[in-house]
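Consider the single chain below, provided in structure tokens and representing the form predicted alone.
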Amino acid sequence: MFARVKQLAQEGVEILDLTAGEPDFSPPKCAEEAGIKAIQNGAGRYTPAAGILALRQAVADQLKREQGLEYTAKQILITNGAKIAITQALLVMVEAGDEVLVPTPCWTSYPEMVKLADGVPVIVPCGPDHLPIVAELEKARTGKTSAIMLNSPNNPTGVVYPESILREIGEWAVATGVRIISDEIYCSLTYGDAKHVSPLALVPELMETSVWIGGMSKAYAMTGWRMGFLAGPYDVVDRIGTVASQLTGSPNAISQLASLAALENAGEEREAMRKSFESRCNLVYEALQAMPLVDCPRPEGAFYAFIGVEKILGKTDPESGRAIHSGDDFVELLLEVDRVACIGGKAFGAPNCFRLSFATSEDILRESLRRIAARLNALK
């Protein structure tokens, strides 16, 4: 869908694009200035494969300050984006044929990443509130289960897993020997009363077996700088570092220095971006609540709303003649007729939903939501 939107734009078709998984803000000014200075100083050369020590220490400091997780700099690995951090963790932690539990809805890359590691993704549907159910995880567990993928705040649902659920999953994981790969890339983006807590902080024994994933893309709007972070036990991080040295080599040197500046100095800008996302979140949720033909839990984190369309299945759009049998069908209709681009839920393991990103301006959101409401009301 992202590629189609870009192609239509190149053809001169105006699209209201709600597909983006990246902030529409500029990176923090201090990060940009640090990057420019690094280039001018000739710093664009190889670094250690695990990343520069100062940045590893800054990540460890932030994890202790904000998540209550105590890691040394040597337990931190800097990677070329959080995506490769997850993949490299799977390559080390999963043997051929191992099963990895993937609660859904989930980010579309998780099952494919498991397959790249010669593992077997085991899809475990969440409850109607999009929260994992420990009894269902246990039912899906076999003697081959080695790990579980967790993502909170969640993409695509915007749900922040409550402390009680995370503690229950963490204690279950320790008792059963299942490792957790905890993708917390959106940990700084929560709204209202929602509070992010890492399962590794709630159940400290997990720090001996599991890994934490973060990065600069979401909270700092540094998507194209490709900076990810991984934290874990010494032996696991050491092995992942060995994989990284062969697979990707050292992380981008300029991006590392820019990220160091952002971690140390961009707290106020990060909070300003979070507040803007919260305002947009409220706008989107209030508009969706006024649409009786769709269902959507209040987004609590990240920058997505995940919208259920069960009430319109079987309906037809009179203007196009298109019948709606899934969230993907409705997304196709919105793009074709209303020039609003969203992502169908099939990609996330929830075919009767679609994802709307509010990482765009409030003007675009208001007009998009107006068109969506009008299209829903037109269905017969």
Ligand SMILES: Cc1ncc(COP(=O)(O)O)c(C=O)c1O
The other form holds:
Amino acid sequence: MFARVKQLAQEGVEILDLTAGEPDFSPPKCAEEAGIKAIQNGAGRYTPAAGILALRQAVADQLKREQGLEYTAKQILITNGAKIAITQALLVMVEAGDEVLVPTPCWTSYPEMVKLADGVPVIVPCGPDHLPIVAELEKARTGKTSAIMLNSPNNPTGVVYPESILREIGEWAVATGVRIISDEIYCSLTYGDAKHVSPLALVPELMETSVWIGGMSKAYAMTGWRMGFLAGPYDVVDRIGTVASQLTGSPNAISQLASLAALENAGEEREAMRKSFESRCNLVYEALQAMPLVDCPRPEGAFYAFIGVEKILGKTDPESGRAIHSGDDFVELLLEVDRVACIGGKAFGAPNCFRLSFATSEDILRESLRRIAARLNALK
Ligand SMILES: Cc1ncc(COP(=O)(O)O)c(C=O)c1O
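For the form predicted together with the named molecule instead of the form predicted alone, what are the coordinates?
Starting with the chain above, the whole complex follows.
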């Protein structure tokens, strides 16, 4: 899909692009200024592999303030993006042949990361509301199950797991010895009444076995700055730090100082970006509600709507003659005929859905949704 969108753009075709997995905002001013100052002050040298202490402390402080999670600075690891933090955690926490439960729909990278760590990803389908079901997790658990990937707010579904489910999963994990890798990279991006809670805060025993993942990419619009964070029990963090020191060495020195400035001073800018996302989220949801041929739970977090297309399976587009047998077919039709780009659900383990990112302007969203509605109405 990315290759086709790029090719069309190179041919001069104007595409309304709703595929973005990153905010369309600029990073906070104070982060940019701190980055420039760091370069000018010659701060671009290696730092400790676990990150500079001031940033580790700032992450610990924010975790305590915003999530009620108590970690010391030494229990925090700074990494070059959340992606490598998750992979390094899996490399340490998973032995060859261990099974890792992956509630699905899921972020495309999880199963591949588990395989990189010589583990076996076990796909566990969520319910129709895209929430994990503990009975299904238990059914999938074997003697080889060592961990579970949790991601709330969720990519691709935009769902925020309610406290009751997180508590239930957390208690099940403690009782069964399954460790949680809790990817909370979208934790500050929630909308309406939805509130993010960490399972580690709800079931504190998890702090002894499980890890928390966060970072600067999504909430601070700093994707390319590559800053991720990991928190966990001291011995686990220490071992992950040893892997990090061989795999990536020190995290980006300039980005660490920029991130420190953002964590300390960019609360208002972060909130302004969240509010913009919230307004786009409402716009998208209202438009989708007026489309009876698709189903979409109200997105409550991250910046994605995950849209079910069961009702149009078997229909045909009269203009192009294309038949729809999956979310990917519909996405292809939208791209080729309407010049709107989304991502088909197959990549997320949900072939009858597609993902729409609202990390773009309200004008582009309005026009895209108008075209999507018109295409749905045209299907026979
Ligand atoms: C659920 C989830 N986790 C982690 C990441 C990785 O973030 P980073 O840019 O910090 O590597 C992404 C990025 O798309 C994501 O969607």
